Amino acid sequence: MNGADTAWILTSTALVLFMTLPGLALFYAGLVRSQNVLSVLMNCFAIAATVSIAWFVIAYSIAFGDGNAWWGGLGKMFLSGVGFDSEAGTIPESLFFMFQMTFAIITPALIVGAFVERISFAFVVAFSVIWMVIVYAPVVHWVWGGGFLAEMGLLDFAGGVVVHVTAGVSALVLAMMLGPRRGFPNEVQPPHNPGMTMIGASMLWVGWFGFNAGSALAADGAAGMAMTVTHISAAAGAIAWSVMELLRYRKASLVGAVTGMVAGLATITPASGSVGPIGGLVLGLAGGVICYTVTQMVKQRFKIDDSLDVFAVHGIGGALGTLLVAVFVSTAFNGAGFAEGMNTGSQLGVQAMGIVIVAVWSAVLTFLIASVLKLFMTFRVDEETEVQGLDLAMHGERGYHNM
């Protein structure tokens, strides 16, 4: 074991379990009206600790077991073998294990976007912990944990398809399985709370260096370039959204200004290891312009309401990072560079196949989870519910009272 690999991984696993909690919560609460949230930060919290222990008894051996190309296995389950002195690399299994965990609770948590102000709480809770365990786990095996994808030859060095394509589709599906909130598209209420979004974003922002430099597993220069560029693609997407933002209403938002931050850093994710400072900035800016349009084209010209824009920003912004990392890759452009017998074609090619793959497996096993679940539960409050908001209906609280 490696002294300095394990206090920084300690330390990444702190700022992606911050990313959820608070910082995702935040976000996502201050977007949707003030009924309803405490019902967001209550779904983020709630999936936080139902999704750990579902990741302890099962979900880790899938993902990272000693198994085949397709699934880990059940030999790692309660971390069975998992001692003081095992080692996964250079720092403790019990680590990795943790690490791993909190990226398993923030791909779920993400999803809870699509779905605000409409649904079920009980359906959050259990969708969450079963689409993690049979949608997320494999994937993360396929791609970390030595599977089909990995041997392909797929570069994904901190969730673009493991994190951001699996979460984004899911999240369309379930949009589209719901329906629209009421008054959707001319008529939803506006944020009720641009500045706590704006804390939120910020806490994602910092939360971001520990998911994408800590993907590195150790305290080297690949971690210190995955920060560099992490950094710089951020706040390359904040200020393309605002500039799209201002060439169509002649004003930039600061919630725009935070959802282009955040399209950056999904957009870099995949790429974070492989890429040097110039692909960064590029993919930085191509997230933030290219999840912008669609953004527009999912509600206004598809009137499908993804309510917080959770397909556009991480399902978009992580399959576009995953593509132009078989560009920037190249040494031509200061990246890490290709593969023995990999170019820019192959790559590509082995990029957009996983990004099909995952998205595939995405969409269908979550159309049906979420149709057997509405079998035996609520799936969609009632329209009482829905005007009234889902604090109260859910929670029997308010998140403000008139003074």
Given for the second form:
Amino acid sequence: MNGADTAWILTSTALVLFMTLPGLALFYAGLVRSQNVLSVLMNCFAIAATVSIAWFVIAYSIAFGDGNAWWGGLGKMFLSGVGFDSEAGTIPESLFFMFQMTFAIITPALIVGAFVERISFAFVVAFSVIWMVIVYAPVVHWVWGGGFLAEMGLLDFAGGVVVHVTAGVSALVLAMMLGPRRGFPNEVQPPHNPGMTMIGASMLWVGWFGFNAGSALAADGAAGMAMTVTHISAAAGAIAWSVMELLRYRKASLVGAVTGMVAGLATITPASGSVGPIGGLVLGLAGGVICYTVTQMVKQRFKIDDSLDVFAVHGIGGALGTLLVAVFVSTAFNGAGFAEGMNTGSQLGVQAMGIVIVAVWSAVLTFLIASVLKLFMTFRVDEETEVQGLDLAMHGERGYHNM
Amino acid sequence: MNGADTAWILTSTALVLFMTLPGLALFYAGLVRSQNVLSVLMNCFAIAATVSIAWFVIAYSIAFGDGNAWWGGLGKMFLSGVGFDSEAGTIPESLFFMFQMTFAIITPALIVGAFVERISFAFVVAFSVIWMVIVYAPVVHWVWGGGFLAEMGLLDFAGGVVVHVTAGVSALVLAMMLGPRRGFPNEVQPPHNPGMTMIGASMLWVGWFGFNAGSALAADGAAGMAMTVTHISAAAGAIAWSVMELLRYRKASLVGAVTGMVAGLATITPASGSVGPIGGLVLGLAGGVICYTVTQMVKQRFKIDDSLDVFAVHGIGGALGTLLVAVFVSTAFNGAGFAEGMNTGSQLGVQAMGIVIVAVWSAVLTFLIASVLKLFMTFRVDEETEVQGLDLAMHGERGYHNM
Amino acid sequence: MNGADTAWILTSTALVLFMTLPGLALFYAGLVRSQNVLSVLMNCFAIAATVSIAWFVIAYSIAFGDGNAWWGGLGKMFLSGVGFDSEAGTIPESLFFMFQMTFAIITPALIVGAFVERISFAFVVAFSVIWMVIVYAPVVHWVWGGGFLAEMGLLDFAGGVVVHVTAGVSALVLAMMLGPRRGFPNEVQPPHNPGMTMIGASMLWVGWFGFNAGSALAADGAAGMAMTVTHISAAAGAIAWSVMELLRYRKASLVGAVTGMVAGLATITPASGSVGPIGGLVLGLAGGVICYTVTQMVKQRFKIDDSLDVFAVHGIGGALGTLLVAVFVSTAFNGAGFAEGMNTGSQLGVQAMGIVIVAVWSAVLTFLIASVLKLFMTFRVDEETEVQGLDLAMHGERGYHNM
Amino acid sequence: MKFIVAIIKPHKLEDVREALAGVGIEGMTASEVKGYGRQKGQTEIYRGAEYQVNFVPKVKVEVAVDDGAADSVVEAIRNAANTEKIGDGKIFVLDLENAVRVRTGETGPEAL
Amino acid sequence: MKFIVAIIKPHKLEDVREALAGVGIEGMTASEVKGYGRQKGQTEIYRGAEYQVNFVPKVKVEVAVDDGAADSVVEAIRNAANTEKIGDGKIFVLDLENAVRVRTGETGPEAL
Amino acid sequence: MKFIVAIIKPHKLEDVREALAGVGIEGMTASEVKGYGRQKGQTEIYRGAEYQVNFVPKVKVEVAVDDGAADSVVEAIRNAANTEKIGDGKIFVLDLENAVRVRTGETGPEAL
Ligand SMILES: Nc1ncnc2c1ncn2[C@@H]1O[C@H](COP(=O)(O)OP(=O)(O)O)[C@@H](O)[C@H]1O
Ligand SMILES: Nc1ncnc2c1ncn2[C@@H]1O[C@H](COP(=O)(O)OP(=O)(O)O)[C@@H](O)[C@H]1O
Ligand SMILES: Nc1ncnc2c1ncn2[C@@H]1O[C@H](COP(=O)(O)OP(=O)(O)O)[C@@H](O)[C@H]1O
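Since we've got the form predicted alone here, give me the form predicted in complex with the partner chain too.
Next comes the full complex, and the chain you just saw is listed first.
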């Protein structure tokens, strides 16, 4: 066991939990109406609590149990066999379990952005837990647990495919199944508190250091470089998005800048262990421009109310980065270099295949899970509840009490 | 000196300070009326500042000086003899001092929840400093400084007795001495900003990793396991509390979920170095259910206005965990195992004795300190100030300015 | 390479980024009118993004390239030659680059406090980037990059001169060039959300552990002691400022307490690697009292609208600490001791010379940069925009949407 | 002239605004208020303590109109704000003696 | 009918509501306002800058009542809102020409 | 007595308050409102979605005055609130039947 690596992963685990609670929760909550602020916070919080237990009970085993190329089996349910002294690589296995748990929390929490302001709370909890176990955990195994995508040579350092493509695609499917918010696209209401969104985004930025540099699972040069490219990409994404807004509307908005930053982060995630600083710069710029464009298209062309742009920012960003890693991993761009026998072309094939397989898997299973759950519980709230806001109706609370 | 351990405790110190500032401060501030929001933040902030100086001047010496079974003496006042190279275990002593200081800050800050919205600011500061020196520091010595409770074999890894029982019991005593808020129980006003409470709670969750896993004072498997059981207990506490609310009111509230999480954290704290993941799960569930129940009882049956439920959540949670550790430390539950010659029965005896001694100590001294202080300064503000809110009257500021 | 040091600096980097985003942003945003809240957040955010890229492109090279006594040259532009395995001292160079980048972000962000509520956004971005490259990066080289001030023996552990004097002096110059806000001094509006300011201040406090203890660039006793003196100074600064307020107005405000804390932090920054705990206490108290006094003077005597007191708190605090280090570095005060051949008198001379040179450099260049930029872009917004608030006019957004 | 004060459900504000435009009224003032009436507030429960919130959020619309337009304005508001559920609100009609446009100083119906 | 507008201290709202119930009035509308009068605002001091806040928080209660009830309503509000301290507020009585219940279309006193 | 309701631009509140003091009026009540009129709201754009915000922030000032003072009050408000830009607002004058000071029970002009 290596104490230094352990120290850094203990820290990274705290940072990644911080990304969801309160980071992502605030990022999302600032974007909805004030009557739904608590409901968004509660979605993220309840997902964190229930998914943690599900990860402990079964999902960790599916993801990282010994198993085969498809899943890890049930041998590690309830952390069976994992004691104070168990190790995983150079760190305690309990810590590896925790670090990975924080990824399992944030991934379904990302999906929340698709269905805010109109979904029933019971559905959110049930869906998220089942989705994490059935959709997410196997993908983790395929890519990081020694499964078939790992064997194919897929490069996904910190979760472009595992986290962002799964969440983004599933979000799109759910948004289509659920239908748009009342008044979409012309009369939905503007974000009630963009400052809250900025606070959450800032926490995501900071926490992402744990996400990406922590994925080195060591306190070394790889972690240092991962942090560097992550940061540069975030900054470049923010700038790219802002420039797009300036060109189009002559104003750069705070919500736009922070969204571009998140796009930059999603884009660099799969590449953060493979590319050098120039790669980080290019990926961030590309992420900002392309996610911006897709955001407009989903809303305006396809009229899909993926309310907080999960697909456009995370799904597209994650996929884009996964593809671009095949270019910028090359030592020609100061990247870490290809695995033996790989080149840009062959790597690109693997990357694309990984994206397609995981996207289809996520889409189909999300559709099935939601279709079945709808039979047993309310999917979408009734119109009166939607109009009044979910805080009072679902949770009996109000976000802001003044008088 | 061990660099890895040092790196982790440097981080943990930051995390535990973060729990109070701004974590706990926000957690509490969201629960009061908007006219008292600054007063709550200021209480926590002023306690952090003044208690830090008192810890430096004298309390660290009382807690961790050489001394005897009862106190550490005055030999380490003003960090006398502690230089750049002094060590405590495997870390610099300056760092050990800092890490422990963050505990000394949060413990009196927890008590704030008992007396919000009606207490005089001068009293808060004077009481907190004196209480920390006279009540808290000796208990630290007894349990962690090699004092008589340590010799008895009391298991209290991160402060179930030291932090939560002292604060919880003292809070109850103060709340009774001070009397309820005007309008209690039927006409006090609802939390003005539950989202703020959730943000604070999230920070507590993240920071608690430093509190519990930091208490291993090393970056090793014990820290990893402490983090794991801490997290599982927090999640379980949140779920348990929410289920109780669902059964009773058919709605799960955000304030309830985050309170349950804190209950789960308070409960696991004393046990976090001793129990395995199953223990964490059980303690969290038990903490959620029992703290929920006591919260109702204190308010409804005993009509005590321990306004933000310090006793029910921290006092009871801390005591419960301290008792349950005697069961779940057993290797039968994958715990760390008993000390030589101990078994569940004998350990339970020690744990119960520790709780009782510390609870009585805290109650009696809190009563004495407050009784004496009342002679010299305002204890409770006058009715007009209470009605108007403390922000303007005590601090000359307003929480929210719009027009 | 040392893993433990790397682990701690990875963490410190996250902490220092956290100081700006969202720490400083919130600290400042709470102090302005509600119609300008987003504009302040956006200033800090945009600075973080653009300055990061400028640091990568050129400023890191100027600061830490090989160069000569005056600048580092252009050899490290675009991190040229820095790969996964490059080292700087005991940590990866990529990480050193990142850690230093977070300082390059916060320094121009500090200046934001001087010009809020009336400056054009384009100017903020252009000025900040140019200022960081031309003013800040050379000073970094002089002091930390082996430049002429380092050779003179200037003690500036974490940036009293490099960060606080540069930012504070430049802020004052900009505030004078820009002119006061409409209604200053009698009719500007009070802080719209002091609680937000307190949250930001708390984050600054926590993050400052990374700033100062991280500046040890190691996880060792020096880091532990730096954290200790930093904390004690912050607490002392808060208390000193509050006592000044109590003496004068009989009320201690939250905004005052947190400002005093920041003053204590700015003051200890240059000294945090040199002084012992007693030094920390004295510097904090001195910082609180003197920054308080200068704050009043700048506003009331000189009628300069350095709106959020950047000069009085950071400039004066940083300079004060830089001077006092010459006293408290002495082993007589348990400090780290003088460099060979130095004593209080000679050290004081060096410190004073460092302050003066850097202050003049900052003032002159700030004046020149702003004067040139004014020719190409709007400096100050028109009156209608100022009255309405910058959020809507500059960014097309509103901070709070309720109806 | 008449000064018409309508208390409506918050989400009906846009409908009312459009309805007023439909009868030629292009000026109005709205504000957030809390109403008490047959529609009761809800009980909110925090940590087992029950808080009876007696007032429910409403929006008040104030619109000054010429005498001749008053009836059609009242009718327009009523139609737009009606959901046939309790708590839909009230419309109050007061007499308005004079109106002045600040910018021009115009008075009477011209000022509207 | 009368349209009664009362400016009161914020913490008196519940008392006023109960007092109105006592005289049979079960409908009213409240809102947050800021008042200026003999009761002066406070000086708030932030970092040594003094901000004179001239307005103090008040609550405005609007209640439409039948002519016959007007006097007792005024009396009830006055008793409930009175603390005998400066700044207790004012009650204004305006004439109300008509009232309409949005849900049913009832007009006049029935609408209240 | 008259009950004067003025809708003004938010930053004009202090000017209006001072202007009223200038004509001897030392009591008034202000509140935040949103106005719709010739001055149009702005389009806010978030992530490419355009939100048409129809209402613009305004402040409402209510002041009860003796009959004799009404004209000078209207004039004072108008002068203070005027910026000669669209959206400067309106002043409405209603008849006020009675006024009561809560603290003392004084009625009529004495109560103001
Ligand atoms: N007498 C009244 N005076 C002023 N406002 C009233 C009065 N009665 C009702 N209101 C307002 O009208 C709203 C709706 O009234 P309510 O009795 O709940 O339902 P309905 O309009 O269907 O009769 C209330 O919330 C309150 O704001
Ligand atoms: N002439 C007025 N017109 C409208 N509102 C007024 C007037 N005078 C006072 N008010 C309101 O009544 C409140 C209380 O008045 P104030 O003069 O402070 O005390 P008191 O009610 O004891 O005379 C003020 O804050 C203001 O809201
Ligand atoms: N008929 C009306 N009834 C009530 N308020 C009105 C009316 N017309 C305008 N207002 C208020 O006056 C404000 C200013 O009106 P507007 O037409 O924009 O400009 P102007 O005052 O220059 O004519 C509006 O925002 C609205 O609050």
